[in-house]
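For reference, the chain that follows is the form predicted alone, supplied as structure tokens.
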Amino acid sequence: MLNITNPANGSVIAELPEDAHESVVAKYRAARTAQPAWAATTLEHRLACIRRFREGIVRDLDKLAAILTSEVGKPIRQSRNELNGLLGRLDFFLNETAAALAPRQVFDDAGLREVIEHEPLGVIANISAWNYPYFVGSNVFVPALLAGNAVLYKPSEYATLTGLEIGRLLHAGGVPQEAFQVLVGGGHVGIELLKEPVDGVFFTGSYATGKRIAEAVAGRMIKLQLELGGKDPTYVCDDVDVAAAASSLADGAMYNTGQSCCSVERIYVHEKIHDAFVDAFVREAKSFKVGEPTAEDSYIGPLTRAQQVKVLQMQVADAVAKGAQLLAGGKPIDWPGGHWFEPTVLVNVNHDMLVMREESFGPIIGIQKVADDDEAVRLMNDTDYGLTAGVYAKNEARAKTILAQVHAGSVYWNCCDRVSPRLPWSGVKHSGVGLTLSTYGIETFTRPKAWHLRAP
């Protein structure tokens, strides 16, 4: 049995039977059998299923938000924000899939035509994440289903109830039970799923787990896509509105209790404004309301995973031992049964410290003073990751010059912690391979077929 616990207080809110080898095999075989018939339906039919799924999200939004908050600990307003944000993402797929997957004639001369068509990959294994289960999951299962694939969806064990709700709403919308199946359980269920001869593996999570998945499917010549972690940097230039930049970046670092792949995790500030920026940032961080995630005014909730408390404690202790100054937070919050950590700000940091090198995934930030743009670029690139990076500056040309030198899949000017369905979501280095979102993220669930057609 899988116990679902509330990270705010440790209470068990559900007990669910876990999948095992036999049930994983059965679900794979059912998906394999169902996929050709699902692919043979018209695209308009599949779009209609997703439209009804969207209607279900709207109808049940408050219920879904409460479930998400109960098992992940996301403050209730932020849970509703995720669901409301999902609607725009679904609209993108609904509006763009037909054009993205339409056959395209690329040559026609002397009776010879060349055409590109898109065929579904087949059966997709989608091992998803807990921090934004609706966003992260829909990036995969929606375009995969629209392209005619069957999906074996394993939500994180920390967001299982949400995963089951997703399955309920998809099936109510008309997606066949066998074409979208939810697998319940922890990492061992993912291991069993990877043993099946699926046609693609799409994973979102840590670099360590992504590496193990890549090794598990090595040599099988299937589509592998890994959206992994980040140690996302931002540089604050000397010409900014300090208060506005500090407010934006504090939110970028602490929203969702800092548990986002693209949370701001490192900040570099030009020495001319460093002290003023730090003062403004600390004021902002201290203003964030820590409270029960069900309360409307709570901004900081519990950490979803108990083990992350120790990670943050270790990063703080390491930084302070090496000369960092702690200006806010720095320790767990005494909350019976829960996993809570104070919003934490460290200065006088450097790259000898874990907080500036290893993913934190919590409400903690290191702020480092830099002399100029060149030093900022060097430090921003001094990482094993490359998911997002940002620059706050008045001058767009200056910001673009800096960001062009930074190795990251997404870059921001005067904004942060942002994902758009219209733009590809990808990373470099340990942040992963492949992409989701944009029209490229629709095509990624297909196999392009080249047609050479000569009239007799």
Contents of the next structure:
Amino acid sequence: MLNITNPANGSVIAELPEDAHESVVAKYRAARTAQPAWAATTLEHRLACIRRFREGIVRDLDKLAAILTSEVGKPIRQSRNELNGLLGRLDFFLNETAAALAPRQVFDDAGLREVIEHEPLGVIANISAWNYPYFVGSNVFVPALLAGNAVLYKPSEYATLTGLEIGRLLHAGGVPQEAFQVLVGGGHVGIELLKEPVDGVFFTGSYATGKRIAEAVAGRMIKLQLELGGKDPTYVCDDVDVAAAASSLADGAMYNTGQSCCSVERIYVHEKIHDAFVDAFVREAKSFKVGEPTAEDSYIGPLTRAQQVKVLQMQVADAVAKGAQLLAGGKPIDWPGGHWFEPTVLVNVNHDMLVMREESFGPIIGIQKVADDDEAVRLMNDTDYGLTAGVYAKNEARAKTILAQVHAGSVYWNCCDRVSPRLPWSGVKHSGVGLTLSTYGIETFTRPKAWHLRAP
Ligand code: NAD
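Got the form predicted alone; any chance of the form predicted in complex with nicotinamide-adenine-dinucleotide (NAD) too?
Full assembly next; the chain just shown is listed first.
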């Protein structure tokens, strides 16, 4: 049995039967059998299913937000924000899939035509994370289903009730039970799923697990996409509106209690404005309302995973031992049954410290002073990760010169912690391989087949 607990107070909110070897095999076989018939439906039919799924999200939005908040601890307004944001993503896929997957004639001369058609991959495994389950899940299963794939979806064990709701709404929308199946359980269920001969693996989660998954499927010659963690840096130049930059970056670091793959995790500030920026940032961080995630005015909630409290404690202790100064927070919050951590700001940090090297995934930030743009670029690139990076500057040319030198999948000028369905979402280095979103993120669920057609 899988116990679903509320991270705010430790209470058990559900007990669910977990999948095991036999049920995973049965679900895989059913998906394999069902996939050709699903792929043979018209794209119009599949779009109509996703449109009805969207209607279900709109209709049940408050209930879905409450479930998400209860199992993940996301403050309720942020849960509603995620669901409202999902609608825009669904609209993107609903509007763009037909054009993205239309056959393309790329050559026509003297009776010889060349055409690209998009075939579905087949049965795909979607192993997902808990921090934005609607976003990271839908980036995969929506375009995958629209392209005619069957999907075996394993939500995180920390977002299982949400995963089951997603299944309920897709089936109510008309997606056949066998073409989209939810697998319940933790990492061992993911391991079982990967033993089945799926045609593609689409994973969102940590680098450590991503590496294990890559090793598990190596040699199988199937499509593998890994959307992994980050240690996302931002550089604040000397010509910015300090208060505005501090407010935007405090939100980018602490929103979702700092548990976003593209949370701001490191800040470098030009020495000319460093002290003013730090003052403004600390004021912002101290103003964030920590409270019950069900309360409308809560901004910081509990950490979803109990073990992350220790990770954050270790990062703070390590930084302070090496000379960092703690300006806000720094310790767990005493909260009966729950796992909570204070919004935390460290300065005088450097790259010998864990807080500037390892993903924190919590409401904690290190702010480092730099002398110039070159030093900022060097430090931003001094990481194993490469998901996003940002620059706050008045001058666009200066920001672009800096960002062009930073190795990251997404770069931001005067914004942060942002994902757009219209743009490809990808990481470099330990942040992953492959991409979702944009029209590339629709095509990625297909095999482009090359047709060489010579008329007799
Ligand atoms: P995780 O790696 O612990 O787990 C992710 C999923 O993998 C879960 O469903 C888990 O049950 C499963 N799993 C665990 N071990 C497995 C194994 N050996 N084989 C198969 N499946 C296994 O990650 P998490 O805690 O759920 O998510 C947080 C991480 O995800 C952070 O590092 C975050 O940055 C990253 N993330 C990345 C993106 C992105 O778009 N790049 C988005 C969201 C989260």
